Each structure stands twice: as C-alpha cells, then as structure tokens.
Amino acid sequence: MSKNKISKNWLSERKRDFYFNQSKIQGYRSRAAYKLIEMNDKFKFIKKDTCLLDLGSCPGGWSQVAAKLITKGEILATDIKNMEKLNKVTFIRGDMNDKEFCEKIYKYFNKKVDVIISDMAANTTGNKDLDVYRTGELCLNSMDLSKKILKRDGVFLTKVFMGSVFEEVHEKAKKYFNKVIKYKPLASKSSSKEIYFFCKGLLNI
C-alpha cells in the first residue's frame, strides 16, 4: 500500500473517530446528527416553527437536532424499530414499505408539513446490491409521502445510495421537486456510498 493511501486512511479513520467521540461529548444518540446540523447550516430549511417528519429516525440522532432547533412546530418520527422516548417528539413505529402505515402518517399531522427528512436504510442482507436497491425503494416511497403530505415550498431531505437504483430516484426527484441538490456532508463517512438530495418546491404534476 502506497504511503498516500495509508495517510488518507489514517485521515479517514480520526474523522470518523471525531464525529464519533463529539456524540458522546454531546449526548447526541448517533454521530449522523452532524450531517444534519451540517445540511442546515448549509440550507437553513429547519426552524423553530417548523413542522417536520423524520422517517427511519432510530436510535434517533437527527430527531435530537430537530427538537434542539424546533420550539413551536412539531416533530413526528417514525422507523420499523423502536426509538427510545424524546422530548418533544412522538414517534410512531412502523413500515415505509406499508401503504397503510403511511396512510397512518398523513392522518396524525392532518395538515400539510415543512420538512420531510430521512436517513432510512434498509435492514441488511449481506448482498449489498440488494441492500443498495431496497434502500433505494424506501426512497421511492418516502418520496412518493412526501408529494402527499408536504407543502408546495416544503423540503424533503433523503439519503441514497450510489448503486442500480441511484439514476432512478434522481430522475424521479427532478420531476416532483423544482430544486435537486446532491450533497455528500463531512460527518459522512469517506468508505460510504451514500449521499444525500436536498429537494425543494413542489412542482405541479
């Protein structure tokens, strides 16, 4: 192994190493809270009157941001996992992958929301192209949410991963949403192929 690729790695592994360490320091649940402080201090899409919707929020880290920056909106999380009790958050368990669920979703805000983020990745199998595409199928479908429940100028934030699936919910952001914006933040980790679209404005389809 050359000498610039065992530095790189090293610097790799002390930035993953900080993101970790700074969620403990913090009391943050999981280390991608600072790709979502990162992002909103990029975007500047969450305020303190937003309403918003985090989908795959277990352990729940990017809740913990949320209710930090959110003091007279509201906050619903959802996951197939349960997440443990937060603050000015209430959580839902359930699958993106049921229409029902989502139907359940749409009935509890009974209004339209500012904000739909999500960090949701599928369960994994061990097959990562699987994994890569079932990720990718959530995405579809919280995207698919997002055009039902979110208002004309609202946000949707997702991850996805580069892989067969990738083009297709690119495509399929461009079309719902009048800006697409791929974005890769620093606390993600270098080894990853996930990045993430920052979609706003609903267009009329």
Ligand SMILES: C[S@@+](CC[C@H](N)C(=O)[O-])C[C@H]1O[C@@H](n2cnc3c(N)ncnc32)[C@H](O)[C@@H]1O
Second form
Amino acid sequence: MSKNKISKNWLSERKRDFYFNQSKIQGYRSRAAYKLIEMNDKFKFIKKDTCLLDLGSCPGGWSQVAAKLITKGEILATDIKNMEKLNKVTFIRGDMNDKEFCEKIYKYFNKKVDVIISDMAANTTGNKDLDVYRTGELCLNSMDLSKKILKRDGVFLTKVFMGSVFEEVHEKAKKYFNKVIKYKPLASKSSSKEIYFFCKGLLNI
Ligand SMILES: C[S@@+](CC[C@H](N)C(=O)[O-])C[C@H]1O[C@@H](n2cnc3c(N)ncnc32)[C@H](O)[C@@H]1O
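Right, the form predicted alone is done, so what does the form predicted together with this ligand look like?
Zooming out: every chain and molecule, the one shown earlier first.
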C-alpha cells in the first residue's frame, strides 16, 4: 500500500475512533486517558491523597486523569520527551534506561509512594520485535524502581506488549508482587499488542 493511502486510512480510522473524539470533547491530551479511567474504575487505586509517579507521561492524558482525582496528594510525571505544563503535576524529563535518572526520581520523593503508573512505549525503530523488547526493558526497569520506592501495599500499573519479553515481565511481576492481574482496557485497540499488568503488594524478596 502506498504511504498516501496508509495515512488516509489512518486519518479516517482516527475520525471514527470514539475515544479519540471523546478526548477532544473532554479536553484530554490523549485517548490513553480513557484506559486509566477504566482501570481505576475497576481497581480503585487512585485516591484523593495518593502520592503517584507517572512514567512515560507525555503528552499528559494519564497525568490529567490523576490530577482530577488527587486533591491532597502529589504527582510526579516523567518522560524522555518534554511535557507541556499541567496544573498540580511536577514534571522531570529523563530516560528510564538511565540509572542516574532513576536515582533522581528516588531522591525527588525522599519517601515511599503509593502508586506508580507506566504507559511507556519505546520509540519505534521500524523493527516491531525490537520495539516490543525495548518497551519490555523499560517495564523491567520501572519494576526495579517500584521495588525501591513503592510502599509495601502500593500499586504498580504497567503497559507491556505481547511478544518475546512478555513472559519475562510477567515472571518478574509475580516474583515482586503479591497480586498480578492482566487487563486489556476497552480503550486499548484490539489490533494493539498492548496489555496492562495491575500489580499490588510488594513481596519480601
Ligand atoms: C503511549 S505514550 C504515553 C501516553 C501517556 N500515558 C498519556 O496518557 O498521554 C508513551 C511515552 O513513553 C515515553 N518513553 C519512551 N521511551 C522512554 C524512556 N526511555 N524513558 C522515559 N519515557 C519514555 C515516550 O516518550 C512517550 O511519551
């Protein structure tokens, strides 16, 4: 298929996309916002006093959802790209593959946090297997950070792509957390290989 035809198809698919249209109406920066809304409705883990870390926050849909729910807590958002300012959200730019950046997050809080959400997806290279693997690596890194800075009864919610690294992420999640639930929100396109792990309660390891 020609490039022109692909982008025309993409545009007409976008116009028909319910969540994309809703995000424009409701002022969310991304359709991804509806994934977090649905997962929070199901698992009820974001409270008004939650201290939350949003990894891979750009353009900011998940942070917007968190900022609506959290009135007395704290929100730190991070991304390798810059994020436009959001009320009630502190943003730090950095790469989650960089150990020094993870240390910076750790020092920023200087206390344990209640919730870590990660919607990170490695920038695409054109090689789908490599992209899946690199997103899996980000997921493993954020799980290590969670082990360090999450409260014992805290929640870690992460995106992962089905593929080579999926089982490794799943195994590590089961090793680290008491409860691990796989969930595919309605707002996640059925054609997408993404799935989310809702993890709760750090195990003593
Ligand atoms: C699907 S988007 C997140 C959408 C966001 N949850 C929202 O609601 O707007 C994935 C994000 O992961 C970020 N990302 C990719 N690689 C990263 C890395 N190495 N470190 C930090 N963030 C990264 C991308 O820059 C991108 O903004």
